[in-house]
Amino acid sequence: MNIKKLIFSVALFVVVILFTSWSQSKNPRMNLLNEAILPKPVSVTASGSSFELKANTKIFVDGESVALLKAGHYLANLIKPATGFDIEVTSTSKKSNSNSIYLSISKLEPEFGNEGYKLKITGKNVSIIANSPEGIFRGIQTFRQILPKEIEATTKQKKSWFIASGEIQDYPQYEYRGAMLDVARHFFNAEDVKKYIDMLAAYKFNALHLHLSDDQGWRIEIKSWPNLTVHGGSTQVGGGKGGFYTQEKYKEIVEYAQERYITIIPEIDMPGHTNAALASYPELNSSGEAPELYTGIKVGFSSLDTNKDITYQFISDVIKELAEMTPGPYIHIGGDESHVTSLEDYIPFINKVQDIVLANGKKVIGWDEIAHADLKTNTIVQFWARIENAQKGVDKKAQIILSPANKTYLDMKYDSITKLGLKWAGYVDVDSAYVWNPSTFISGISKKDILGIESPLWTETVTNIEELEFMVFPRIIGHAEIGWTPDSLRDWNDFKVRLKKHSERLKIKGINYYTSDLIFKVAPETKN
């Protein structure tokens, strides 16, 4: 009797562990470190095995967080159009053992900072920790990239969703990294901008520069200046009718870039660049005359009158709106190309200038020349064009914003048959923007001077939203690379293969992007 007990015993023994196989199975293996993740993770640990979201898989979400729910249910959002799935969203103070996606704000390593997280994926459930919200988000970014590619769907596919089992740590390099958008030589509206940030915060972008005026025209509701754009904001580039935002639009902008961690950073250049202020305001002007409205690409010809009392006036209104509309910390004030304002008057206008937005509240940014000025206490100088004016930037204890054009400019022609776009700075195809490195870029500006980089896309020659994509994607990928990954895991070969197998995903969002010889060519077959 004995013996037919451990019989029976050893039987049920293998059909447990026969099932138990079986079960596991079911799922495949799956290597994590395949996946073409971009930017590239800090490290990834790869186990083996895959998980499987389903229909009746779960979000929960630790604690009572209002910004981690609403993580939670972005996340939800993201997942339901491919899938069909309606996934449940859950605040809870323990973690299910299976089937669910965890998210939780947990005390990371100092490195991790804000917007660090650790990714794990085991056969049952996955986990997102970090040390904030915005980690959290961050995180999902990278979740995202390694669902199946059919994800990015926004109709129903049919087909299993698995994804590969390891731990992801991760973490940026770089305090900053933004892109900038030019809506002045051509107008971009409020949905166009919304589709952009959505593009940007795929890629962990967390600053949006909007480029709001210039000659061409001006794009932002001042309340107490209505002709700025009533008539400034009434023509573009080529002589199209333009457009402006209502402050009621622009707050819906920076309220819906902040829900994805995205900074908006508003800009209205000056002295230069000024002519659709000038010619809504003609006191502004030195002659005291209305120029007409601009709708060429030529710069440097008109300036604000840096003497005049009303100008300041003016900056102090357009300032003070601006900022009680604008959460982040940031004003730009352009400052570039004051071709025809004496550096007698330039410099002692932009010190007032900081002054002026200090007293709102912000911080300055300013392109290069600003440098010239006796810069103020956590003012910005942003790198585009004068290394010279970098490195007097630092001198006077500023940080750098790195935006060389001949790396990051994004309206620059790939080639020399691209049909959109200029070349003033050089051919700028996806390698030239990838292969630099910003801590070496100029001589004696180090990374603890560096807080980032940023790819602005002027729109001389770019007039809607089918031709943006087509400019910025996908060097932008690089340049988010650049600004996330540490220097020592990129690599051209490596990253333009992930880059073609990324590729795909670009295709099925309907992101009209640059087909690079450097990635998509099919090297010819060579003979025996």
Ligand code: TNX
Contents of the next structure:
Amino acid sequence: MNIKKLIFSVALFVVVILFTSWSQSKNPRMNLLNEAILPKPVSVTASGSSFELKANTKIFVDGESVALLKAGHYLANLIKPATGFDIEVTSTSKKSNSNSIYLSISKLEPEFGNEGYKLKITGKNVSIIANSPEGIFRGIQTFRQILPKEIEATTKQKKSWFIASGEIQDYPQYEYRGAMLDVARHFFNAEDVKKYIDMLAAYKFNALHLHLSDDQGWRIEIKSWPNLTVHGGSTQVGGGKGGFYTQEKYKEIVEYAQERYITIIPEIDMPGHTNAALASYPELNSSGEAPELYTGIKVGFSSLDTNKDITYQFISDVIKELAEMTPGPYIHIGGDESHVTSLEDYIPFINKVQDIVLANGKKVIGWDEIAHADLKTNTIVQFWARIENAQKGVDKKAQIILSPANKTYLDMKYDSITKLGLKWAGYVDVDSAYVWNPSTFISGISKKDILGIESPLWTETVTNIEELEFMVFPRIIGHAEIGWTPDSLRDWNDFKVRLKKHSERLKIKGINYYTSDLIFKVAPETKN
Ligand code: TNX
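Since the structure above is the form predicted alone, I would like to see how the form predicted together with the named molecule looks, so please show that one next.
Up next: the whole complex, starting with the chain shown before.
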């Protein structure tokens, strides 16, 4: 055989082998870079093939960790309704099983922290590796977004489940990525709160702050002061029925959130925003007389008596019971809009309340006004309105949670024709909610001073879960990306395209999102 013939036959052989292996693997070629992942990961590398999730795919969990097994079952349950697959979850010490999803804890570089993960997809298997089960859980949310969108359906779909191959490396920019729900102005029951927790978990949020008391209602059972809920929880804005969480229900919410690596942060707002408490116990009032319950939406008219001993007895009892049923590290003490409390009374009040929280083993968060007081070690200032207060907080060595009303308030109208919501901080359409940068937002406050960001939903005008969804989505997804993704990777034009694609999933999930023209209006055909 001459050399030419030899080269020819070798080449032919190679071509035949390549062709047969290609035609045997029926997995389509797919590009991981085309997937719309929200929040955008730190890095994505595509490898051009795909993995097929099948009825006999298995989830393997490395070792015996209960938390990891739970994450495995969470994933199996996520996959089940739309695929109909009953995926088995088992512990193993073997690394490479084909046709499997492998979850494992292993030491990653320090920047991955508690929540970072590496997600690898090959034609044969999928692996999610992280420093902790929390990171695995965040990685599962990414995996979910690269499965076909029909995975979000609640009934069995007839289709194959291919996933683009490649590798994703990911970790958050900010430690705290929260949402707040005001259950005081309008009450939301535990089922609704759990639905909200699920929605938040999908975008890697890790905190849910519950605004549990305000002028219009007291929503958490306190056994030593039962009239708070019996009377103080009996109504809401507009005069409807109100409601409250028993301690059992509250614990159920906390546990549900914990399983999704979301910390519940309970808030008792004081000294202002306390009409419901004042109406329930006459002795808490300076006059000794209880006011009527309040069902309007004005703010700033009520205050605990900061000079009465019983006020501090009351607060100690409430914080003690709250701390006992809250595993998370924080208790939020409100402190906003205390317009009828003089600064002279306000400062010693906030100082004492911080001590009470610390004595119960928790750290304090308060709205930015608390920066007037002497901030204790670890007290966090939540900026919402006054830049000077946030700066004062940093001068006093506090870390800041950023909730600028004109960017993150989910109760602000999108535009002038939005029916729900308020507009005192301006309209907040999806672009405005997305296009800002925490580390340059307030002069003198840089990344190291910022614990993270939080998106509050005040509910003066929001009465049920459909209305909640409308005000929250899609703009909260922008906030999720601000909290998670490096600034250098964030870009409105790119975000807009991913969000539009992702909205197909919101549709399948049945989320009542706002179809902002900025994202959903079809551009008019350009003539040439
Ligand atoms: C200001 S934000 C408030 C709330 C209102 C909200 C309405 C803050 C700390 N206080 O009491 O519900 O505006 O947007």
